[in-house]
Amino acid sequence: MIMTDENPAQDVLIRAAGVSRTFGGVTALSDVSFELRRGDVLGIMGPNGAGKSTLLSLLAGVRRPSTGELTVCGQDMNRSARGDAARNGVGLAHQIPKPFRQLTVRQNVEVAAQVVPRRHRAAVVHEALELTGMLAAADRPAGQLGLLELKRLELARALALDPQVVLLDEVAAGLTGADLDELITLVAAVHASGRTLVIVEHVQEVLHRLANRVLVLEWGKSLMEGTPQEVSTDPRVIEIYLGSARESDEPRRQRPPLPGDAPALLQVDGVSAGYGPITVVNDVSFTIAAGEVLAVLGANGAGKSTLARTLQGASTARTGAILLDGEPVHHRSAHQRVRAGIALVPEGRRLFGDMTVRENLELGLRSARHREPLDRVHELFPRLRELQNRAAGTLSGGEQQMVAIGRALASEPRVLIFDELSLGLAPLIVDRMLDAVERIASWGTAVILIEQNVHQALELADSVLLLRRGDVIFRGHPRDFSEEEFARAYLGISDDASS
């Protein structure tokens, strides 16, 4: 790392005081405060929607804070322009590497080094390649690299800015086993070279092995800050990852237990899927019967949403087979799978905001003339009949979720997949949505429930599929798995810590 008079060493490299960021009427980050000193490795964690990506974008200078004070490497980020952070000592490595595939490794790093004074560029490029272990591959086209090499190149491009602070945005995504160990060793070497690190990461092993402090965010606010061990064993953190049990003594589940010999309606055999060079879901197999609720659980980044998209047809399975009633459907398009009987309630609802509730629901119908499924939707959610002429974009979050579920039900699915059903909803609304799931299952619909609240998902589930970094680590009955084992899967808690 080259130090110059224009970039003097400072003890505190990042100071955030009451930082907030809003997008329209949505508060993504609220009153966050922390300091990062030279030599620190700060981990940032939290469930989906916690504000991690928003905070990282502020530190990288991509966006400005709405309120509060943020200083990074001596620069006031409230007044900075895009690119100022890169010139001032901040490098960002992205989750999914997107190099110039036709350029060589060296050329990619040289492009990133354009912000460095000309007299230092050659030395900075050489150091970045050497530190990341990419010198031997310097003349190879980036398009020929494997995933781990692409991760190394992404780090080299960040280091080509000659940064004081390196921001790592889920750089371990898609890596397992020896490759993950290599990446952790590489990040440790980057830290040892004199850089200060901020790591946003779903793979908890990375934070446990690298971070000296962890900041936990929940719904845009700072929940706590401590060592990785303190954070992973804190009851508040465990609750936001696993959820809390309902206070009501009234059992939610009304369905009788499924017979042990119930035939499989949906069969998934050895399915793998991912994006670009990254494999997100690896060799997943399970079956689900009519009327069964399968809870698919796992920490952020475990592959749950990718699995949902692959079953529904929005993503293509790289390996394996998906059979509905014994007939292969993995070669069919998404709309063909809907017609066959597989529907998805997507994360984020994805409604047409300018269209009315009625119009959104009608989009799910197999035929405009066959409207009987809407009667069942209105029976499940009477409120939607009252709101049918309202624009979907004007509804509350809970009402929008009703529309998203109703649209999927309008296709008369035999298998219904819920992706992050409770995300962004108040606890009372979550209860209503899960009651609706129970009723849908009682109709004989097979339900795949991807849900953040582990406790409440287990209340409904007949079976559980637990994913960790894309691999199935448990498949079976809810009673056969302990909360301590879930905590280890979600938070990386060691046996010693949990005992």
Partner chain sequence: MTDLTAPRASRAPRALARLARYGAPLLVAVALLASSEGLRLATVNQLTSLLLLAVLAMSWNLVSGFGGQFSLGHSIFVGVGGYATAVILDLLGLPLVVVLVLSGVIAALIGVVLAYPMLRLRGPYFAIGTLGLALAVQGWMLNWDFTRASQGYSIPLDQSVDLLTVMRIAVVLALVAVIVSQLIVDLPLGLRLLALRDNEDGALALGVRRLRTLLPTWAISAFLVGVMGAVVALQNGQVTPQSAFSIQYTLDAVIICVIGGLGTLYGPLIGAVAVFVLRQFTADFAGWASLIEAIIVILIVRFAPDGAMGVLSGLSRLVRRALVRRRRLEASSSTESTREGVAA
Given for the second form:
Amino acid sequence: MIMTDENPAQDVLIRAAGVSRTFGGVTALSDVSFELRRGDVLGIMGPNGAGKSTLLSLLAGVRRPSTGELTVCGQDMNRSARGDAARNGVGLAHQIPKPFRQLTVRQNVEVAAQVVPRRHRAAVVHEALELTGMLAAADRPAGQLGLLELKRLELARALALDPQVVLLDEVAAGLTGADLDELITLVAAVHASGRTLVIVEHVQEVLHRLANRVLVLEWGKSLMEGTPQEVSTDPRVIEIYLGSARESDEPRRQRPPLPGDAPALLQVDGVSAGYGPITVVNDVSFTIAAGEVLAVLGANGAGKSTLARTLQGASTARTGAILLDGEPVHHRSAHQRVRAGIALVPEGRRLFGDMTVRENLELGLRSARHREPLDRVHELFPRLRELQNRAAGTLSGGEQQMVAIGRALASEPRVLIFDELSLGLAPLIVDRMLDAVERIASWGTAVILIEQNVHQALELADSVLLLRRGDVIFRGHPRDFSEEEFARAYLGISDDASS
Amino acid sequence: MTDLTAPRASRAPRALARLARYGAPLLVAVALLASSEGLRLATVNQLTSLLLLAVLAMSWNLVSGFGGQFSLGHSIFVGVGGYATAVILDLLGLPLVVVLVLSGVIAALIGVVLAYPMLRLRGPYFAIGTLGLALAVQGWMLNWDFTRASQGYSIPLDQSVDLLTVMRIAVVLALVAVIVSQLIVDLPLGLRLLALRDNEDGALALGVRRLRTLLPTWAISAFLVGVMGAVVALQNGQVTPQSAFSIQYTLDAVIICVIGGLGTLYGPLIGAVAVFVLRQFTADFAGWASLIEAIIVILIVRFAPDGAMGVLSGLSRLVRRALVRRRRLEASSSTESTREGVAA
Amino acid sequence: MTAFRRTVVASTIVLALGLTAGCSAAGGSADDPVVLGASLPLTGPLQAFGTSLEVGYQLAVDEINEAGGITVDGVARELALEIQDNASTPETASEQARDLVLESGAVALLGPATPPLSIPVSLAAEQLKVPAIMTITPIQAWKGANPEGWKYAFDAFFDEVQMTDTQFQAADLVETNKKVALFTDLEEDGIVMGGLWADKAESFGYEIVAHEEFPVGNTNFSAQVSEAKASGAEVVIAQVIPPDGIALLREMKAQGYQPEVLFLEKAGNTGGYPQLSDGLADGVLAANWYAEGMGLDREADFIADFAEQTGGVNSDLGTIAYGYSIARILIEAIESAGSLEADAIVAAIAATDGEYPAGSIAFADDHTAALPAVQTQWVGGDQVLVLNAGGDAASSIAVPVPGLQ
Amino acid sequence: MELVVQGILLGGLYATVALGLSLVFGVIKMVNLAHGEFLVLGGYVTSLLVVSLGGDPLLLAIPAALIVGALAYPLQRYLLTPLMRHSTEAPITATFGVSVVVQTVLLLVFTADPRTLNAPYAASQVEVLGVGMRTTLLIATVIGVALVIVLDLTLRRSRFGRQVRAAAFDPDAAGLVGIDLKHTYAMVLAVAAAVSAIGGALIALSFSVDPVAGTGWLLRAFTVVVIGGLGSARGTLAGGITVGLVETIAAAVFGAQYRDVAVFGALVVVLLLRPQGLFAKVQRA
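The form predicted together with its partner chain is what I need now, so please give it after the form predicted alone.
Below is the whole assembly, all chains and molecules, this chain first.
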């Protein structure tokens, strides 16, 4: 490998001091400071929306900080242009590998190697391929690779920049078992070859085995920094991952327990789904009855959202069947399933931002004349009546979530799926949303609740589906649900690599 | 039969393949040049038209196929090349080779000047912008005394070139176009180009500079099309703004590449042959010719959107899969193995 | 290795194509008919010319074949007319001209009408050294395209210089204030003729009070018409293509501009133009190459045979007569040369001197035969002769322009 | 002053001509190279209806619009929408093929002769602000403004319009609220074709149409749409008026021969300075 001459002043490769980044009024990252020394492996963790990706994009020079000082490999990132980072010794490997599909593996790596001096190129390409074990597959088109190979290629491409710092964005996502082990070994080898690493990761195992320090982000701020051990035992960290129990003593659940023989309204039978070479949901089966709340739990990347999209029809199931009232619906498109009675409150709400609240709600109606469902929505969320002429894009997150729920309710769904209901919402608002879920279920609607806040979700649920890397690892009543399973699914601490 | 699935091609066959890729077109060209004396004049004339069509398509393919920038402005370079040749021959009377190269260089320079602002546009905006540019230029040329409008700028008869020579020039030009296309794919420039087309963000993140990659490609493409326009002018004996700057040239390039396979090395060649043969065939149907051609284009876009090359590679994949399956079956039956591959 | 195989496939295709094309040799034996080629605008904007010429060419060829064909090298051979449609595009015309000679074995070419198409065909004829005769191609424009002089191509049509006299001569036949408004488009002939009219006006005692220029495909004439109207011109000379002519007429009608005489060149020679323009072109004048009463050879026959087909006695009928005439000249030249040798045929064409339905034709040294332009006025479906070949009145002109009233 | 009035009235016609193109680009994000042929077809179909049924061409333009719209629906549904999944070039190429097909069929059926629509007001004049103006252009402007208002209101107020806006804003989320994207896209092209057909009737009424006239009008429409901002009905009106003014004033200042150069030059300049259009709000990221 080609190292620039050692210079003690360059020993600090990344220095962030009070770095913030805003997107049109929304603060994605606020006042983050840390230092990274040569040879370090820094892990970054935090729930969705905590600012991890934003931080990484600043480090990679894809975006510039709004305020604060950020120096990466001696370069002031406040002044860098697109691609400068790549030329300056920073390699980035993405969560979802996007290779140049029509080029061969070798060519993919060669594209990256163009930033190194001509005479070193061949050596750098060879080293990158060798280190990542892609030498044998060098002449295959990248479009034909499997997931693990794609991840290797992604790493090889980053290494071909001959970087001092390699940024890894959830490279373990979608990998399981032996594949995951292999990847961890590979990343360790990359580190051993003298690179400094920044690893953004949900799969705790990766951080435990690789990182010497972990930075935890929440709401765009740094929550704590410490060793992997310190971090994973810190109650604050556990709380942001699992959610806190509710303060109030009043039980949320008002519905009587579900009779054991309630007929299935929605039946899901052996459904698998994914995108590209990746299988995200594997052989999932469950049933849900009218008025039942099914909590779908699992760590990030476990396949919850993909399951939701597959049920609703936004993605197609590769195998298996989905039956509504015994009627197969898995061949129908999303809009037909809405009419059949399956509605989704999508992650990130997906409102039509330039339309008013009223327009958003009315779009959900099955017909323009049949407006009764809106009365129910307004009864559930009286605030929406006041907001009805505001553009949906200008509302606060909680208000937007109300509109998203209202829009889904307007189609009078029999099955309502919530994807990450509480994501990015303040605790008080989350409370109100979960109250609404209880109300909706009490109307006889079957509710599939995908939720980060495990404790609160369990309070409501009649049954639980726990996913881990696409597989169902627990299905049953909430009371049978053990803390171990929970920890295994979320933090991967007591992982058995042979699964 | 070699094992097609062998992951590793040893060095020798790869070098051989490379030699073949550059050598074969060279051989074909030399064969054509050597046998050109014996060809009928009709063949010579048709071959010239075919080769020019192929050069046009290959050059456009560099920018729009490999580079992913859907240019609707390439007719400008046909016109510039044609006029440059006619005017230089008329006024300066330089040697023909010099005139041709000069025409290409002028087209390339104009190409760079135009591309510099145009490349700021993306996607459909680029297509609309280049189309607007092509029309503005044609509108200007139609109204500029210099171009002699519909009467046209004739190549002085004493400078004119016989059809056999024109064909030889076309052969050499086509050879250059093929070699340049190959080179671009093999060289770092081509890698960057393909990377930009496949995933622009990814390429930029890896330090690929957009303008530095696209501008030279654009210049090469404009050069080839400029020389092609010059040869068209030689073949026709005159240039008029109406025909030399005709949008039809760009559309021909699009049609050929769509039929042959956009962004492939040999797609434009196959497409040019297909379109040429089709046009010979439909010439008997007079007014119906363009209808038939348009319907074929629509059908190809609808049912084989990757063109002839897409169909070919699809077929070869099928054949390969069938071979592999057969071999696997043979292997499993010979070992009496009961384990069936899960991969099936 | 697939790249290698692809290369082989691609090069084989190219080679095979070259070879098959090379093998299919066209015969030239004495039993085969003698082929005359024509690339015609059978579709596209110049369609009317193409279809009319085709009728004329075919008529001449059929006549000869019925009479037993032509004698070449002492053998009587049939004539065959090979026609291809160039869709009104110059580069296709050029391509087809070469193809007709090289592939179809045409011994001579007949022209496609108008300079943009005739010039490339003439150039191809020179390049391949085959005789070719053009028509419906004003001779100055045609001559200008090849300053060194045509050696194999000929052109029989009117001369723009004489033609541009006819507007003033015709205007003299009615009472006007001798103020002229010109409307010329920016096609080559528009520029050339616009210049000629502007130059000549004074010598005829006219004054150009407005000269409006506009690109081809212009639709909005409001500013131009209001300027012309304001200038008080009672004579309007316009050179426009048919759709632009309709737009111009509509604007004139809308603004209530009623000149005494209106010459609508180019557009006015479209068969059935008054109907196409919903009567606005009724009474419009246009220079013409054919009309009843010119006293031409077989005039009555042609009118009887084709007037119904062309919707009246109009320039389309004239185009048939002109097509017939040049085909006839070519055939007679081959006959008199007695061989298919290009130089012999060229010499025979150059020696032509006779009466034809297009007029009396004899080629000058520059290979042009200037035929007189006349002026006609649209009356119903006919273009009625108002100014004869001698520049004198033939019949009275209806004023002011009836269609604009 | 006269120039300004003329430019504005011409702009009204241009807005009508460009409205459909703008709608298609704005909602479907597709460049429709067959737009000009919708216009020309409108002119021809209206003309056929006038010949066979008799009556006022403006009234008959309405059934003609329905016919052209009905032709466009399956085109989007069964040809173009499926192609959009493949690449952005595929639908562009297909619409180009469609435009050639329509042109050739029209040439074969009707020959290359221009066709006009006639009415008592086709070649008459009215006074607007003391400036004499073609009645048809005034009608075209009134219809153009009316169409812009109707389309704008439809998009804003009607259920269908909201579905269209939703589909344009976020095609995936549109499916979530029960919007059939394929049907919506096909309806959008049908509406665009119908509006264009009315524009074509106005062209035939003011000037004339011929089988190959579509290309010229397509480019004019492109200019209008790019200058006005893609996908905005009101922007299209503003763009139409701008182009009308540029054209009229350029013709007066530089001479009519440089009219097209000025217009296309303006197109290129606007594209380079503000690819989203002069009158469009900058879209939020």
